[in-house]
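First comes one chain, alone, set out as structure tokens in the form predicted on its own.
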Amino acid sequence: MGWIRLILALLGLVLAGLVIYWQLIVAEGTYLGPGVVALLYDWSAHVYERIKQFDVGDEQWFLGLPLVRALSLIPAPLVLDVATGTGRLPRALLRQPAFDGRVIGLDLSRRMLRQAVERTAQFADRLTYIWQDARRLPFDDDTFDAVTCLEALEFTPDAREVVAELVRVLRPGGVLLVSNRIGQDARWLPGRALSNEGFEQMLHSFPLEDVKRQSWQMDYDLVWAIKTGRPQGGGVRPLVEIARCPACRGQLNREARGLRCQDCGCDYPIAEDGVIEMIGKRAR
């Protein structure tokens, strides 16, 4: 009988090893909560860009020239990207001439958004990077131009809830271009990933309009779509007049050192590499 232990024992940790390769690997830490996708990003945070290793030409073809193009008639368009990792949108869009906006990069992963500072310290003047989690978007109503998230959506706990986020920010006749998970991981990410007429469905649930799916990467299609209403879009203001309190929605003042909530008193620091950083700030 020793041996049929044994023989148990043996296929006992070949599951447990599968179902940690799955959790951790596959499916990014998901079905943990978002404290264990950011330390996941946080810890490959410095070889990132080695394992994604995207092609500059693929990123201005498929994000910056489209995006460009869905702006070029806003003056000084205002763009958010959530879950910006490395700062790959804000590369591929402001490394287009005719883009003359300001990108804000928000990320949950605070070694990642290091990583985006030092790789797009040349736009430092047009980049404003921001410690935060996608599900409470620091920002007032109909605020941006364009908000996109990329290659993130599956990894939060509701999609939905962070979707509702991104058109609240949108201004009426602004561009959503968001990512929708495919191929043959997707079906083991059961209730994150949606099939495509799922996650379409999903967008039509929101005011938006001429929702278009576009081929992209082997795991990844694109999804463009338009917030309903009149456009009203066009320059960029500062930070204060667009940022809001996370804790409370209050209106946030610069300080000396960052930003505090004139409503609860939260303090927002701004860390030594420019990051303002909102995650887990108590009123003083």
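Residue numbers count along the first chain shown, from 1. Take the two forms, superpose them, and find the largest set of C-alpha atoms that agree within 1.5 Å; that set is the rigid core. Nothing here was measured: the structure is a model prediction, and the numbers come from that model. First, how it differs from the form predicted together with its partner chain.
The Cα position of residue 66 differs by less than 2 Å between the two forms after fitting on the rigid core.
Relative to the superposed rigid core, residue 47 undergoes a CA displacement smaller than 2 Å between the two forms. Put the two forms on the same core and the Cα of residue 256 is off by 2 Å or more between the two forms.
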Given for the second form:
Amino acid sequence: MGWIRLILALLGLVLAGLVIYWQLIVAEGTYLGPGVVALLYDWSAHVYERIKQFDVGDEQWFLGLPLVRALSLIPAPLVLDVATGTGRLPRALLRQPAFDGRVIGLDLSRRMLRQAVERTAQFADRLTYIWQDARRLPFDDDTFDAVTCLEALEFTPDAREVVAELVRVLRPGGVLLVSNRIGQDARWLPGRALSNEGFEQMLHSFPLEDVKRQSWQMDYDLVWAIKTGRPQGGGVRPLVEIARCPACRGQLNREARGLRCQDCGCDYPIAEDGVIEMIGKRAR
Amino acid sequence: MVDQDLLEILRCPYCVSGETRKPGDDPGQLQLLHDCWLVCQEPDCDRKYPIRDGIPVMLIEEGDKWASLSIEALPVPPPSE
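For comparison with the form predicted on its own, kindly provide the form predicted together with its partner chain.
What follows is the entire complex, opening with the chain shown before.
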């Protein structure tokens, strides 16, 4: 019965191949632990951009432009991109002429970050990368005006744990942008990919409001949300930080009775009713 | 790029997140040493995170590696991976 054994052996090989394909290519190592996911991304970092073929127009339309609009009222917004990979989101955002803030990108794969540094060199003065796990974000609570995490949650052991961290470092009133896995492959990610209902339910278990789902790609929907609570930080900054001398655009210091320009020495009194009088009588 | 703005918001991941979060308003503050080490200021933590090629390595395992070493004994610059 030699041929039966041969067929069984062949079947076994095909099966093993399918399992390996499923575990490493479809699931990107998620069932084998975050270490394996990072290792696979380390290995493929140099071809990642070639595989993804990001379209500049799509990136601007779906990511850069809507984020800038959502942040438009905040001067110099601070944005955190978790699982930043090759710096896709920082690029989309910093290419927007209207964006005047800073971006911090964090990833578990060191080699992806190396690609990111190279591919975003032109924005280096407004961009910082950090090597760390998404499950333990190295920032204080209520820090960022926007927190993003794209095409990554389903490859973490527990999406809820990561979202908890994203929400923790987001300031009240800040913008959360994440993606949910959909499409054919999602069924091969049991326990990882969530249904649209399950994903939104999970988000609603956090202090988030205004949760909105938006079609994006074959494999992903975008989901936007706002952290509940009274907005603080971000746009609300000390006046001396944002106010400038109308005469010379110098920085202003707070004095006993008003504001004084560091550069030209002009004084701007604060009237009894609290109005800062920048026109009218100007004393030296 | 690691500058003052970043230092103001960066914290030790062990002391700021999860079940190991330390008490207090703003736990896990870091001090920058020699422009290439971030040292956790929590009394019983001692984790130290190297900055390699301008990228802070904020992995908890990396911080553990240098916890037993005194601040004076830290290599400058930190050895590569």
